[in-house]
Ligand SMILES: Cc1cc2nc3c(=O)[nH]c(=O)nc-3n(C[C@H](O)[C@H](O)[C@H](O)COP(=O)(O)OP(=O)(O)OC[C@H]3O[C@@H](n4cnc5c(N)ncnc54)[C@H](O)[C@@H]3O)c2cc1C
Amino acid sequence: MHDIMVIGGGVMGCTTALRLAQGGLKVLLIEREGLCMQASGVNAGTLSVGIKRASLIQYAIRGSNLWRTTPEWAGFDAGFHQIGGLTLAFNDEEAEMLTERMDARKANGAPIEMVGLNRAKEIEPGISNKAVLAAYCPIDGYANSNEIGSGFRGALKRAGVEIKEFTRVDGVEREDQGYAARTPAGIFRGKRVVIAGGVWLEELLKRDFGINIPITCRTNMVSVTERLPPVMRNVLGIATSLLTLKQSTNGTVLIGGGWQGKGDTKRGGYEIVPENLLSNLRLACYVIPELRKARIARTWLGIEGNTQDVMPIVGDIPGSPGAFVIGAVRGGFTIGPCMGMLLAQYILGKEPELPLFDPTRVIVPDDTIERVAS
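Throw up the structure of that chain alone, the form predicted on its own, no partners.
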């Protein structure tokens, strides 16, 4: 029997498992696909502190620092690049909104500078002359999201974590000695268990622990251009949109977020919405006019799960001693390593460096749900 099982092998599950193993526990990690093949591996890799909610700024700063230092704590290079970030406003109403939001983020520790068009064009010469105000965050950047699965796999193996990839968990049940996870490959047992995930958390928590935490799905579209000469230096965002742009070292430009694709976790099926994709590409060209000359090489989808208050759930699963949940983090790629570290500290009996996020605040009573894990 393992000391603890971690079910879910995205950034948060991998980080939690790694930190627990480094803390001396015998850990089993179970993932239904390959490590970091879902939301953690198909996002644009943006590490933007400047666009995070004010209440999550300290978590985002810590998460960005952890991506920068993966060679030290995980033993692999995540491809961290700190290039700075600009969030742009294009009219007075947007400028007022941008100022209000950035003031709140600065109050929570984000190193943000408000700049006018001339200074913004010194930082990023390629932006449109139609911008009227910008917020500059020098610590923004990106990591290579498509390579972190292999990096975590090596780190986990070196730490002694047993990994079961491409192993679907059909149910988690409470036993005298802890918890049992039923899979097509057999039953695995652990004294404790962590459920780590995003859009699937609602289904798993209902099925196995009898609690109802509604999770909504965001279906982000991400596009990559052909290789281009340098057209931008920074991560770029827009005051009224979640769209971000950045150019990688190989010359390709990643355009992610913004208007959404279509997805339904309950019925299944995800698809690109052409008119929304075109809106994202037009907005990208409005921000960086040189992109009008570029061709799109590929577009794909990445799904993200959010709670009703759009805040994470990280902590104990109510009514199930020794069971924990971590997930539903908006901007989870940036913040994920921090959340995993904090939960591992808590499980190991240490005081987390930052507060956790009690899942009970978003539980919706449902008398039709019978407790399976009691």
The other form holds:
Amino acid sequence: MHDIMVIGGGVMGCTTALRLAQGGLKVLLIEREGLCMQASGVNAGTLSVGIKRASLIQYAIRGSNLWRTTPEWAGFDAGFHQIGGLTLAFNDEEAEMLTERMDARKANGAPIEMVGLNRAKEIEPGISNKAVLAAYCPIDGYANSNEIGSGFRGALKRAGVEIKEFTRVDGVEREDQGYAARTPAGIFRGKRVVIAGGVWLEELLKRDFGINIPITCRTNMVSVTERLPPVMRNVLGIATSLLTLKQSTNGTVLIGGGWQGKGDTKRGGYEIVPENLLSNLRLACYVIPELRKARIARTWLGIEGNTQDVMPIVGDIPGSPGAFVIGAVRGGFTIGPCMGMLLAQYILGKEPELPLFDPTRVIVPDDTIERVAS
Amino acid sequence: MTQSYDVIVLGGGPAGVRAAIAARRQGLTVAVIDEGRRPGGQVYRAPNFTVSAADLDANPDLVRGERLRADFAGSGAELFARHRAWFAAPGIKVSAAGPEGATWFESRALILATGTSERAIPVPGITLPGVIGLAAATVLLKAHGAVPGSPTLVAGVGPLLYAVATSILKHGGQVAAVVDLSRPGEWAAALPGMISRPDLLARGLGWMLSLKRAGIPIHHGSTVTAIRGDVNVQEVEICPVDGNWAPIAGARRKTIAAKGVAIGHGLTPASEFARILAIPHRFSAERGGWIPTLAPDRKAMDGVYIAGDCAGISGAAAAEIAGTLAGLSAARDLGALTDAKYAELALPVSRSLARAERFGWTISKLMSLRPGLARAIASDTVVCRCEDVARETIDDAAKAGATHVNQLKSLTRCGMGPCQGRSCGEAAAEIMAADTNTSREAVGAWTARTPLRPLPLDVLLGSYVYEDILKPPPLPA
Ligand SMILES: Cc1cc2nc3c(=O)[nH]c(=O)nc-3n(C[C@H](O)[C@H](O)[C@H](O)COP(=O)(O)OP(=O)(O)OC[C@H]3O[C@@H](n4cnc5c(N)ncnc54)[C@H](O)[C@@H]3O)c2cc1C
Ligand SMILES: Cc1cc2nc3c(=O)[nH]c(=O)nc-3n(C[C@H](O)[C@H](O)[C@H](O)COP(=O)(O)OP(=O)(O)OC[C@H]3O[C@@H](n4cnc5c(N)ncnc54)[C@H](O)[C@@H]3O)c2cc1C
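If the one shown is the form predicted on its own, what is the structure of the form predicted in complex with the named molecule?
Now the full complex is given, and it begins with the chain already shown.
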């Protein structure tokens, strides 16, 4: 019997499991695929504080810092680079939106400076002359999301976490002593359980805990160019947050921004939507005209989940003592390590550094669910 | 502007051309998209020189190719030459990049006929100037009548060895030796399967005979273990192999002087579009690797049909016939053919396909990769050339817990470069299977990513102003 089981090995599950083990618990992590092969491994890796929701700024600052310091708390290098972030507006309407949004973020502690075109061009010489206003956030950067799976695998092993990869949890049931997780590889037991199932949270919470929290599946497209000589220095974005653009040290440029392809929780991201892809790429080349000379090497899709209020759920699962949920974080790669840390603090009986996000607020009554006896 | 057709065919090789002709004949509008300047594909590649009667006499492939091109020209199907397809989605939407930018297509049916890629298991020195792929050598010979470096050592597996060596001699070049992984006994065992196409069998035997006559040394049951030279190829080291194609430890290695090397270890299906369309695949070493699952009428999913080597290596003869069948099936499903008429037309086609496949499958079985070759790759040999990933890096990834090729990719960038694993994928997957003590099935198939090959943004995006860009509602503040 483990002290606690963590179900789902994305950034939320991995960081929670690691912190719990470091806090002295005997932890079992169960993941259907390999660690961080879903959203946490295929995301664009942007760690932009300057484009996060205002109410999440403090979480994002901590998250980004945690990615910088992985060597200290997780013993691996996540490829963190702090390069600064520049968010642009191309017309008056966007400029107004940018000012308003950045004011709110500044009020919550984001170190953002509003700059005109001339100053913006000093910061980022390659940008289009058509920008009318920009916001500069020097602490923005990125990490290499595709490498964190192996990083966490090592960290978790060193911390004594037992890892079951390629093991799907088919059901979690409450027992006298805690919880039992049913898998094709047998039943595992823990006194407590953390559900960190990413976009599959709706399904898992409904099936195993009888609560209905609608999660919208978003299918994001990300593209990458071939290696090219330096064309930009910062993470670039636009006022509407529909673009993230940055060049890695290896010369490739990553183009994201949450443009939608087709996907669902059954099949994952399965289809590129050409109009959206073209708009995403056009936006990128509009911001950095030099990029037009590049060749696009790959476009891929990944799925993530959002609650109805587009805010995280991190905390107790109502009605199921000793069961916790973590996920549905917009910008969850940046914020993930902070959320994992906070939830672990809570589970370990400490006061979390920042408030958690009670899932009760987004529960929608659903008559089709039989209430689990508690 | 979007071009609309009943049927889009990806690939203008024997399979694609016959599919297009069959569908067009039933009154459907058809577009064929191919990278090349003219239809023909690999085997029947159109030469860059004017074909003379003597050329045709000497080369049955040329005859067939010219007939294929003539039939296509008379069919009324349209060719989008020098267009590289980079996008396909169900529904059906296709995009291809051509000399004038990206063209978008929509259609009711899609026929995939994209052929094969050549497999090359790396050996030290394979990146030296003067080393080319065995299949790539046929392209140079067909288009230009020459290969780099003379004498050339021809190495690898399958009938292409003998086709290439003969063709080099015919074009006035010299052949240093043929180094064939197969033993004479393995060729003999393949004979019964090849009898189904006596014409093709006779041709193969003819090649072997003419090499013998020219005194070209043929080393059976052997592999190249190193290619050496300062600037260009100077010599090649070869070694006998065991039944798994592993170089036999302690066996006497031989060094052969050569200025060029043509080397190839079989063919793998170019199934990228089938993978992008999420068609289920299964692993078949005998058909060249991961192959899409499809019905006998070539249908793989609603509106999508697959023909030719991209559905599993079966050779050019089978490709043509399978193409016809795919074209008929599409015509039936689009209502251009009644079920009864389809049955009548498809029956003889299916019969001759079975015969041609028997021949093709025998050869593809002979060429199917055996594990010893990749296992023998030295730790410091570069496997993924795009991203410069050596064997030892793959071994380390497996030690760190990677069990699937896509995990290997995200860990090491192996297969993530511009070729998307077309060159290294097979070798890397074999190494993973060996390292994890599992199988090719277990280590899985590489995910294919649009646009498959690097695509210039300039070509794709065209000219536009800010207002042309879609503006979905902004994300919440
Ligand atoms: C394409 C894309 C780009 C993005 N770009 C950025 C970005 O640039 N910056 C940023 O900050 N954020 C970005 N995000 C968001 C971020 O990636 C996610 O918010 C974050 O990774 C979510 O982590 P998670 O652990 O909750 O989910 P996941 O990483 O999806 O992990 C959930 C895990 O649970 C497992 N699981 C589910 N059901 C079961 C079961 N029954 N049994 C066992 N295991 C199960 C899944 O296999 C999965 O591995 C992006 C997201 C996507 C999809
Ligand atoms: C380089 C090479 C040389 C070969 N030479 C010989 C030979 O000499 N003799 C022999 O018996 N067999 C040869 N083969 C094997 C041979 O390819 C097949 O047996 C036969 O040609 C299969 O026919 P097919 O129609 O399936 O494919 P192919 O003949 O390969 O035709 C596929 C066509 O699709 C096109 N295509 C692929 N992807 C795209 C895309 N994304 N966009 C646009 N067009 C695309 C290609 O340009 C090609 O014209 C060769 C294979 C290769 C790879």
